[in-house]
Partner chain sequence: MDLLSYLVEALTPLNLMLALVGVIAGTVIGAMPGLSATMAVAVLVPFTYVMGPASGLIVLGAIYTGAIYGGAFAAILVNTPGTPSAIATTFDGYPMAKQGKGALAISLATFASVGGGLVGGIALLLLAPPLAEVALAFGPAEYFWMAVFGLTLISALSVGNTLKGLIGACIGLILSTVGVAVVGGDVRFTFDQVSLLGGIDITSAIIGLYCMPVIIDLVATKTPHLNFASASGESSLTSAFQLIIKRKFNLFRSSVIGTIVGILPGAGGSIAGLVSYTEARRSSKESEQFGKGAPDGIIATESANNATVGGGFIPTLVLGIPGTPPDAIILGALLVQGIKTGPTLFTEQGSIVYTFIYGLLIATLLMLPVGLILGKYAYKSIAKTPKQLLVPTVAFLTVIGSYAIHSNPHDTFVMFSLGVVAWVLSKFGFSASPIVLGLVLGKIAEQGFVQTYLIGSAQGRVLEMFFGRPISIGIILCAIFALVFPLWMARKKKAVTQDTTLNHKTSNIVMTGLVMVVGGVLLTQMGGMSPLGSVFPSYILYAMLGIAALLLVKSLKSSSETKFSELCVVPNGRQLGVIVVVGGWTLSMSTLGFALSSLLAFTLIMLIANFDKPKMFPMLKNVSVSVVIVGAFYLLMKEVLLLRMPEGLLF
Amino acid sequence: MNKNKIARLSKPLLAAVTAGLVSFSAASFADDYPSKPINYILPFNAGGESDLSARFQQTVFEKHAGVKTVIQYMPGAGGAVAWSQLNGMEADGHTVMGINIPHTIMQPIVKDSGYKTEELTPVYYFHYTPNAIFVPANSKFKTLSDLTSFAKKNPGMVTFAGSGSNSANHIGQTLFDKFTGLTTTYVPFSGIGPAMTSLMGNQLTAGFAYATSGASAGDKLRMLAVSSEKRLSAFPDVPTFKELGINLVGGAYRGVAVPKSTPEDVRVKLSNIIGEINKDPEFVKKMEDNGFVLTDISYDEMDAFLEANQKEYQGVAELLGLTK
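How would this chain look by itself, in the form predicted alone?
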């Protein structure tokens, strides 16, 4: 057999062997995952809902993953600073990032955010928080009717603090204005933590925030209405917008994402770990006591979930005239 023929035979054999080694290596890596602490990056400041829910996960993470998780913060541009950098990070499953809807759908629709929705890789959405309107505890506005009456007489004078631009809070405030015929002013902050701190300091009229802020703020804030389908068990005395004649329902989903080159098997395993945490009684109690609504949208359900939400929020953007 001549050398050329040997070479022709060797190339496909080498390719087959290489493919087998790669497959074996990936499978072995997934079997060992996670093998070190997981770096959990949050795209907002400390003190908000993303931080609080991640901290609750952290308390039981090692029980389900076998390793600890370390929480870090990368705030800016309503989360876009972090999401635009996610795919350049280490892609072995030991670097994960908090991810939110509608933020990661609306931001690229409205402007160049440094990333596209389809470039992100969420593996699990584990909870939902409805929007709510808050005022400082010492505010003269005791009910939503008090606030809307003042806003009607003083267009633009009511200021709402919220987390980020083109976020769930921002969309909620914009729809609130549209449905009521009012003109209010939205003031975006780098996260819900600083937004609520500013509100508690009486620097703004009100907050278009998340219902969970009612638990973390205690008696420093008064919740006037919540944008859920029905009253929340954590806040049974707070009416829904629908009860008050405003057809406003909405909020934010939060989950965990990985860089797009993360191996498929690792994505699945991480999704399973987050799913186990979502059923842990200690975690469930903390979440529900603080007004979070648990969801179980795993990696194998992700495509359908994202498609439905992209369709919904594309419609919202067109309704509000927010498209580029």
Second form
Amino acid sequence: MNKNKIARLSKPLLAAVTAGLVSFSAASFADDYPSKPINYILPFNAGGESDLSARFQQTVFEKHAGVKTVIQYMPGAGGAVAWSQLNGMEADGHTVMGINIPHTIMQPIVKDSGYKTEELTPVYYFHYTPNAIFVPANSKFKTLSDLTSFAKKNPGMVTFAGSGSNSANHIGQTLFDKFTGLTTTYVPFSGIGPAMTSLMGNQLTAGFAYATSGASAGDKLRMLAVSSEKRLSAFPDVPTFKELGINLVGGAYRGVAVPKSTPEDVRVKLSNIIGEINKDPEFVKKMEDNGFVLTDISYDEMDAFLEANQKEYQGVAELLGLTK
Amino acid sequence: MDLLSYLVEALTPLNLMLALVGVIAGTVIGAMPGLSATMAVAVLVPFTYVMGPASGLIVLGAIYTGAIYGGAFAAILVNTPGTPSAIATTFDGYPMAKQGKGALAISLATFASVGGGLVGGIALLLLAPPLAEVALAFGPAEYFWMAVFGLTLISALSVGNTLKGLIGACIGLILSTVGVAVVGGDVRFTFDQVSLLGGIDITSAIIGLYCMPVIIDLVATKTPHLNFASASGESSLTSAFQLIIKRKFNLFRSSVIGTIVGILPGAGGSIAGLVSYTEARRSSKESEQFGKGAPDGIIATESANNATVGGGFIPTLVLGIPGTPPDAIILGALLVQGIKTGPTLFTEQGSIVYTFIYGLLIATLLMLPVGLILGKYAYKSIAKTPKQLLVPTVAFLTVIGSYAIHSNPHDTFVMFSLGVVAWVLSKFGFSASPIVLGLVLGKIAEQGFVQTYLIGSAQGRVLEMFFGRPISIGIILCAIFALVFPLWMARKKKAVTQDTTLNHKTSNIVMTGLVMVVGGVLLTQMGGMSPLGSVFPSYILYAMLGIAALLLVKSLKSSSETKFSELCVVPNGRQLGVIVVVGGWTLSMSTLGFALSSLLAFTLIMLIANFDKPKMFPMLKNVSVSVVIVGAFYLLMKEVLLLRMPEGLLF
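Switching forms now, from the form predicted alone to the form predicted together with its partner chain, please provide the structure.
Below: every chain and molecule of the assembly, starting with the one above.
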């Protein structure tokens, strides 16, 4: 009885307060965004490509946005833990999250990951890291054709270290097998770090990993080929797969996403900020020195970009027999 | 190259002050279960952009090393490792505290941490490039065997109760496989719960498994938490120092183990602590004292985990591969500064690197005064805090600690559920440590196992990959020794270890049956999994069923020795109350908001833990203390560590 009364009284009151708050904050969004530090949540552990590129952004972020950004980590299930919670977070543009392709396309295709690709709202894809094949510095394989001719004579014997199963590395290796008609063995590790350590220690034949790993490994590893359209400025001597007659282009795109109820104009503003950072010479130099390839897929081009990728990876998933 | 000139650069007043502040902050953060060095370092990275590389790195390094050390405080005083590195510190630290020797235990941990930190730091200073080769010599097979070696500790931890210990380990190993598998990509044992996709977080599980049983049992009786030996006039400092001097070989050996394990990417402080604890126990003349308050246990763990700090920087700086998560963040900070890691770093950027290493060593030395002062007050205040304040504070720490790890209420719920299960299991003779060991070592064991198998079968030499590599053979021999030795010793001294645990026939049979049913249900879940994803959990499940069958036969043969009531498994009113309140807290946090739910739960637990007649004045005092505690933590987490807190109706 009493409870009902409270509920009856408080409901409209609550509704009014909520409505007031919402309209108040909605009105204040557009003009003074960003008005406080931006929480930049990464769906992975520290130390990966997402972390490094976000840290590079962080150094120049205040210059372009007028506010600082705070990087936080929310790892789990290859990013799915964070992405499945993104839409429940504060949608005023001060909470943003790193987002990746193929991860956010492949995960929902392969299994129920707690989110659907269409439910995520990327506003900018600012770079991509192509795959590359590495061998230890003292390996007998000097070129990719050395490796492929060995693999042809010894099916299955060539082992590739990479990060995780069904990952961009794994997809790259499977497509490589497909395009070359070879059979190689993919060995998943819990991250690029452990995979590259094993490779440097000659525990495996080769590595199928992001080209960025080449930058930190120094002369311990040799890069045989890279899956970008053009050669990378950080590694001018490394040929692309295309040059070598293998049509393997791709890797992982990384961008910034917001909760889906974030207002349109805030999305556009955020997209502009990220775009400006992408032109900052200091930022560009750091990214390119470390083997990243900058891309400028801004908010207005996002739909077309997503559609093209979705189509491509749907095909890849069917090819790999990964559809659920 | 003049190494000493860099020492002068590290000794500027600014750097000294930064090291001191870093160590204090790190120790405090490390002492709070759930708040980690990774968090603090991640927040502080932007400051290093403006500070100058060497000074910035010194702060980060000081926080890191302080946090690893601070983990010992919670381990010793409330049986909950403040960081996973301090898991093995609970084995002997908490028993010592219970015997009234908490101050001594903290002093021991301090000396050991400083010693270990110095050994790791000096290795980094003088031997980094050659030692980095160690990381490269360890392949998947060696990681697998190292995890197996860590698991052999179970045979030592559960003498007289080996079967239950092994079942506990299987439970832990299975828990480690929950979620999306790294190897194979299968979704395992989530029962279609999206929240379980990310698996069971090790830190929140540890908090639950160790701390919830302590909380539930604390409210059961009026007896104070710790025996505060106020009468002991002798300084714990001098006696700790004497104990350490007598055990200097243990200190040195554990530090070396810690340095080497630290070098291995992905292994880290928890494994270093467990491995050196196992080794210390195996080689000790008084190994039966381990687990009952042996100083050697604390020395081994604490020196090893602080040695991993210096060790972990070796692959980070030489190979560009971070040894631990804080190393990964510090590596990022280096790259942002435009510093290229790699073998040339030490010659080309010598000024930054060596100044940093000296800074780390200075920070390690500063742990001595900081730790001894903080430790003295920490022990006194924990021992003197009245129960009605201590219990809610500890409960509060478990809830926010498990939340803080990923700002995720789901982790808090996992903490709570595992904690209650651990409490029930402990009443039937299944202790928490084997479960924790399985959980911590499971992922490394599985990945090492499957990777070794994949590489071996690709080249047609699986057996050679597992058993033919020199380092592997060495680890296998140590493992066999560590496994057999405690059993053999136990047999020799049969009288001492004769079944000290409670033993109730019917409940043993019921529990074993329950384990078998759960194992069977999980086996039916393996249907659609890929061979890569299912091989490890299926072996573990078959092993668990086998061991449970043995235990069943054994229980059927035994005659009931203890009365059911002596198991204390039926919770009394207060215990039930605490379970309900903490459970309600974890569930209502996201709707009621952090502050409101915490204040409510804090007050309720305070009432439950109150054994005196309720009086107005002390009650008011306690309530205001609770507001201060909750408020201070709210500010620390929201404003200093910048975590996202659940906001609800009020704020």
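Between two forms, the rigid core is defined as the largest C-alpha subset superposing within 1.5 Å. Note that this is a predicted model, so its numbers are computed, not measured. Positions refer to the first chain, counted from 1.
Would the C-alpha of Y125 be classed as shifted by 2 Å or more between these two forms after rigid-core alignment?
False for Y125: its C-alpha shift is below 2 Å.
2 Å or more on the CA of Q85 between these two forms, with the rigid core superposed, yes or no?
No, shifts by less than 2 Å.
Which angle, in whole degrees, describes how far the smaller rigid part rotates between these two forms?
Here the smaller part turns by 19 degrees.
Looking at K153, what is the CA displacement between these two forms after core superposition, in angstrom?
Comparing the two forms, K153 shifts 8.7 Å at C-alpha.
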